[in-house]
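First comes one chain, alone, set out as structure tokens in the form predicted alone.
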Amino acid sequence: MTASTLITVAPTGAESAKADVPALPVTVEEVAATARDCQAVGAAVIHLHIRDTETRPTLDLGRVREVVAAVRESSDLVVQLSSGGAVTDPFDARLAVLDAEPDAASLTLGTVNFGRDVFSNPWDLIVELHTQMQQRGIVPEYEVFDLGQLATLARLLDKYGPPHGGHVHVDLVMGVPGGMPGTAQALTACLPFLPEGATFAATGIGRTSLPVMLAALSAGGHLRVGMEDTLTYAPSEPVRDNAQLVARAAGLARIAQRPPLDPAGARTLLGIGRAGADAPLNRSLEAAP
């Protein structure tokens, strides 16, 4: 158990549009106003989407350069950049995000339904995603929407070492329809085939996150919580903002006896700014086994 929980803000994701969801932050002040706000109540790490001027989601590298500035300028939060995207986004613009030099991104482990959609993630673009990353100093976290994928983890870090500052650190992803459910079981049912020192956060979609917040923080997990992730503060009550779910993150955390990390403590617990493994001869995408 540990004494401390790691607190990642999800703002906007790439699926809801602005003009259904007005409160959702898509404009570079909005996210870095959001930022600012996240981390006042107990916030520690940004996962981002980016947005164009016209409110779509988009991974022009000038547009993610200027989100990732303005957030550094208004916050001190560790800034996770999105490698899925949107679901259309093709593999190539997935990794160029990595040119924006984040302190860490997603990696998601596996393919999914992701609803009516398919998220593609296939081994080739997970090993290059991470050894892409071992070779820029930035720091993994594995995106879980299934206990098989965790399997895939296993086999990555035995092929190709650890990631960058060599802490694991898994995102459970539960609830997307296609993936495993949001519950107590399925989260319990992922702890045994976790790494060995890994740690854990876990991130409930919809109606599912107050579930999976508390078994997150019963199994000595952390949380992942957002507009990204849910619009709905409690039934036919929408989200305020961001903020709001990050203190109501915080909360739980503190009466769990396990207090929101700053984001020192959290750069310190994913090995942010440590040397990393011997990064691997570099493999394209075509010669990945």
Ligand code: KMH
The other form holds:
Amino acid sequence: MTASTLITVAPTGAESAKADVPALPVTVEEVAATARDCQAVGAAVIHLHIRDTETRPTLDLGRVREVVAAVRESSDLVVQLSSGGAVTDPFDARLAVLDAEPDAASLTLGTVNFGRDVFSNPWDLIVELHTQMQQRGIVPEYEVFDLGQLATLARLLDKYGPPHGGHVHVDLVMGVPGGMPGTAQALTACLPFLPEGATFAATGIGRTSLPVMLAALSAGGHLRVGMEDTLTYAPSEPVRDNAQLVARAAGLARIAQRPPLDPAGARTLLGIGRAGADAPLNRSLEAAP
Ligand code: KMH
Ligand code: ZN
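For the form predicted together with (5S)-5-amino-3-OXO-hexanoic acid (KMH) instead of the form predicted alone, what are the coordinates?
Next comes the full complex, and the chain you just saw is listed first.
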């Protein structure tokens, strides 16, 4: 059982409109303040989607760089950019966010229905993201929306080698309409398919947030919370801000006697800052089929 808990905050996402959710952080200042506040209550990583000055999702590189710089100024959080973007974003723009030189980036391991939309992640895009991150020294977080995507991860690591830093970290994204359900049973079903030596986090969308969080903690997993995934704190009670969600996750992690990792601990766990050549080869890769 891991001794501590990595808490990632996903504060904004690409799906909710500021007009509908006034507490959603969208400006550079709001995102920077969110990073500071969430670190203070236990977050170690921030998963970032960027909004433009009209509050719409954007992958504009200048804007991405501006937000990354502001978050680095206001906090020590590991900066993880979304390479998933919005369902409407083209692949080349999703790849180009790597130019903003984040510590880490998300990398989704397959196409999934996403409500009425399709979140498209074909094999060639997966390979391109993986290999570009290796070359640029960016640590991926492998996002898994369904169990079969873990078979894609095994195939990816077998064919293209370990990620930068040598450590494999997976985020189980559960409860998306079109993906695996946000249940303890689904989470448990994924565990035997994780590469040996990998760590995992889980996030439950909407009302699945709490059951997924509790299941992840009991299974030795890490946590992702935030307004990208959850907009109600309790039935009929809107989330006040991202720090409220992080504080709840940190409290549960302490109850589980696996207190939150600080950003320096997160960097060590994830292999951030570790030279590629010095990185230990994940043993699972030698065993991959
Ligand atoms: N916004 C979703 C279509 C990621 O950040 O990498 C994709 C997503 C995954 O949120
Ligand atoms: Zn995201």
